[in-house]
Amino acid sequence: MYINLGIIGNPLQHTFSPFIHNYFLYESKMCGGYTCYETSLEQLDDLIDMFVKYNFTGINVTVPYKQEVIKYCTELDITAKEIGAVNTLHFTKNGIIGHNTDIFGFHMMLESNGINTQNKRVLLLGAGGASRAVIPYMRLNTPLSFIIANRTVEKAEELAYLYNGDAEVCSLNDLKGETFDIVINSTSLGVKGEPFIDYGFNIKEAAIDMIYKPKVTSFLSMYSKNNIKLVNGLSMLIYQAAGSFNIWTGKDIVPNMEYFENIVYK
């Protein structure tokens, strides 16, 4: 049986997901393919209908549709329901099931790099779709303090609500002179190679960027001389992909991170 898989989002020119999943298919000795579907909001209805018509098994969802696709789901798993964002659609006989494997990916990114947020002062930059994957981890690994900074404070307040309202919120411009143990960048600043804005805060232990390319993003580069851990988003991307692949196929994939790093950063 041929397994149809893919990803929807906009833009998708630089996505690494097809390579990851086609590699997973090869390693699992499964017949199938994974394709990009860059789409506009107006085309989303027709695209979902096409996936159903042609018996697709699964679709990944990336920016800016992680919340928009919820309306197509007949059911949400507990993680997707909890944070209000879907990155994995599973097409079944009982309808479309929405999942979120970004949470697993974020957890594995920190765990594989020996980072734990318990009793630490943690700053999250940004309150968009990517940031929602951080909240469940923080609830399980409770930091000493958790601050969400966003250009629009109202969006940070919405995200803080998912953290049971216990997170502090502020504008990005209010961070000058502050010191944090761990800082997580979930904004898109630097995704096109542009310089990261220096908001004047200090980092003592780890800088984490959800962007995975270049290897040292503009955010990480800013703190590269601080003798702290610098972690980009590649491991999160690979592990969330492994989570999606398991949902679609039942196959457990243990990603070879060294292999993927050599491919991405050669």
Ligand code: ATR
Contents of the next structure:
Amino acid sequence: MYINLGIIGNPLQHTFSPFIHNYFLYESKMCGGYTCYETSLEQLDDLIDMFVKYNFTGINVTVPYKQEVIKYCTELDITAKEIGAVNTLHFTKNGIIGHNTDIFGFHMMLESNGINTQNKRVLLLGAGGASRAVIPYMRLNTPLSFIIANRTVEKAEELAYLYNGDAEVCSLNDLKGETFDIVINSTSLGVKGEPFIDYGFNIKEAAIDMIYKPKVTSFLSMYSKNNIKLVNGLSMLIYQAAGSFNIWTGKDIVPNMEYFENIVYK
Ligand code: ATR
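Would you mind generating the form predicted together with this ligand now that we have the form predicted alone?
Complete assembly follows, chain above in first position.
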């Protein structure tokens, strides 16, 4: 059987997902393909109809449609419900099921790098779409203190509400002189290679960036002399893909990170 997979979003020029999934298909000896569908909001209805009509198995969803696609889902699994965003559509005989494997990706990024937030002072920078995947992990691995800082403080407050625990909220400009064990960057600052802003805080254990390119991102490069762990977003990307692939095919992929690193950072 040929498995039809793909991704919807806009823009998609720089997505690495087709490479990852076609590699997973090859590794699992499965016959299929993964295609990019860069689409406008107006085309979304027709595209979803097309996926159903042509018996697609699965579609990844990326910016800006992770919330928009919820209306097409017959059902949301617990992960998607929890944070109100879908990155994986599974076309089944019972309808379209919406999942969120970004949460699994984030979890595995920390675990595979030997980082645990329990009893630590943790700072999350940013409160946009990407930050949402952090919340379920923090609920399970409760930090000693959890601080959410965002340029727009109201959005950090919304995220703290989603966390539904003890989180402090502040502006990025309130971090001067503070020390954290672990800092996670979920802002898009640095995504185009622009320098990160020095907000004047210190990091004791690990700096984690959801951005994966370049290898040492603008955020990580600010702390590269600090003798702390520096983790970019590549493992999160690969593991969220492995999570989607598992939902679609039932195959458990153990990604060879070294292989992907050599391709992305060659
Ligand atoms: P994504 O889906 O990639 O998370 P997003 O939802 O637009 O994209 O969120 C981008 C995040 O980066 C937000 O937290 C945003 O801050 P605001 O909520 O105040 O917009 C943050 N961000 C983007 N550009 C920034 C900048 N120049 N300085 C600080 N924060 C920035």
